[in-house]
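As structure tokens, one chain now follows by itself in the form predicted on its own.
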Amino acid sequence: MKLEQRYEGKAKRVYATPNPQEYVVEYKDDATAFNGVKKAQIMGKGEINNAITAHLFPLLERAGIPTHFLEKLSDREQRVRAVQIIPVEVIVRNVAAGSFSRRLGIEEGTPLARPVVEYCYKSDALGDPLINSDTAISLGWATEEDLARIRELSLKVRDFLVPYFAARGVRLIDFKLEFGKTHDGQIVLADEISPDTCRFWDAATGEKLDKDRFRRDLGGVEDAYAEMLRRVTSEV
């Protein structure tokens, strides 16, 4: 049952529910890009980014990664484990694209020799600048415990989800985890993994196949997101 709203974000809306350890989480067809200057809807998006986070979690989960998944309730709705958010989002790239590649003057697709982890604020409001883990200890955001704690779990979602997709023929780019503290206190992974939170490039022909179709107009948005959907569950 869902009681009062409790957030909503650019992607989700968050809902109390009786048991308050528990939340139900709602995804939204909406689209947005650069900070939110940018926005559309993309139909269905909602249920296919609820439909493979919904698939990952559990696999994620079963390699020892605590998540705040319990389980799909519709196809829009998840209930999770109520957390905290921890206000510093991370970026796990493989491959030099999008922003980092424009930073440092990095032509795009020039892979890493080793995966680069990044933090950023999370605030709507100021763009999620880059932050690193100095800026978020003195500020208060996360202790030193808790980045080696989320760097170290950041590291093994990585290194299951490469040759997951690998194995479905998709090259994972780059993506962004967030993560939330339980009652008593355990980091887990919140949020979602999907084509919204990650940059997925065929491995064949280089295809685009998540939000830089919205954000770059690529076109194909919709098709993008479900061919995702598809190879996620598919078994090899």
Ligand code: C5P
The other form holds:
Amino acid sequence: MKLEQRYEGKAKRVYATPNPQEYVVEYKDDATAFNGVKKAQIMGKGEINNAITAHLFPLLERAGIPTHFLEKLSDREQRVRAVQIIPVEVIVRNVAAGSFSRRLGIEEGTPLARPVVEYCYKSDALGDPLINSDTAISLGWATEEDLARIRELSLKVRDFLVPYFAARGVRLIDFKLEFGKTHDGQIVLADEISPDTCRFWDAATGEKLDKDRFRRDLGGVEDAYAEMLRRVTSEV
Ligand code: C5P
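Okay, that's the form predicted on its own, but what's the structure of the form predicted together with ligand C5P?
Up next: the whole complex, starting with the chain shown before.
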């Protein structure tokens, strides 16, 4: 089923398959922070992020957001539609945290009056720098129409996820999305939605249940990821 490796990122590998319109994604336990300066393995992370993404993407699909996801194949693998990743990462923020708080001097935890959509250039070499839509358009990374669609879909993802997590006792502080284009030009949600790519705070205690536990040396990283899998898959 898996043919040659097409791409290796920090957390996943992507393989070609006999069907040119499908890839297999394999989730790794590798964790990096601060643009790869801090590296470690988080035991069980690959399986958990695969399971969380494989749970959420079909729900998003049903909510009207096209995704690359086709099926979960194994603990670490999923079958996805082959896409060309648009090199514009989208960050959606509901509450100030992380680089937004640092950049603007806004205390972490400050609610935002409306969601903030930010774009970054997907480049490990440059550390995913913040850009704006003019930059992406003028450098040919996306068209104006692509960005309008990406923004629309990103806010739709937010509108689905915020109440979904709230019902499971989790505040969705912010998250990062990636989009790709299929062979016929459709823009679909790609990559993953997991504690690696979202900030999750326990609604009752404020405890962090995401990769900030690793980035900030808070301990309990594996437990937080396992707790998020439990909550994401729990019926309410
Ligand atoms: O660090 P920053 O505050 O910009 O991160 C915003 C959100 O995007 C966080 O949920 C973080 O986990 C996610 N993110 C990501 N990949 C990056 C940068 C940020 O998943 N390269």
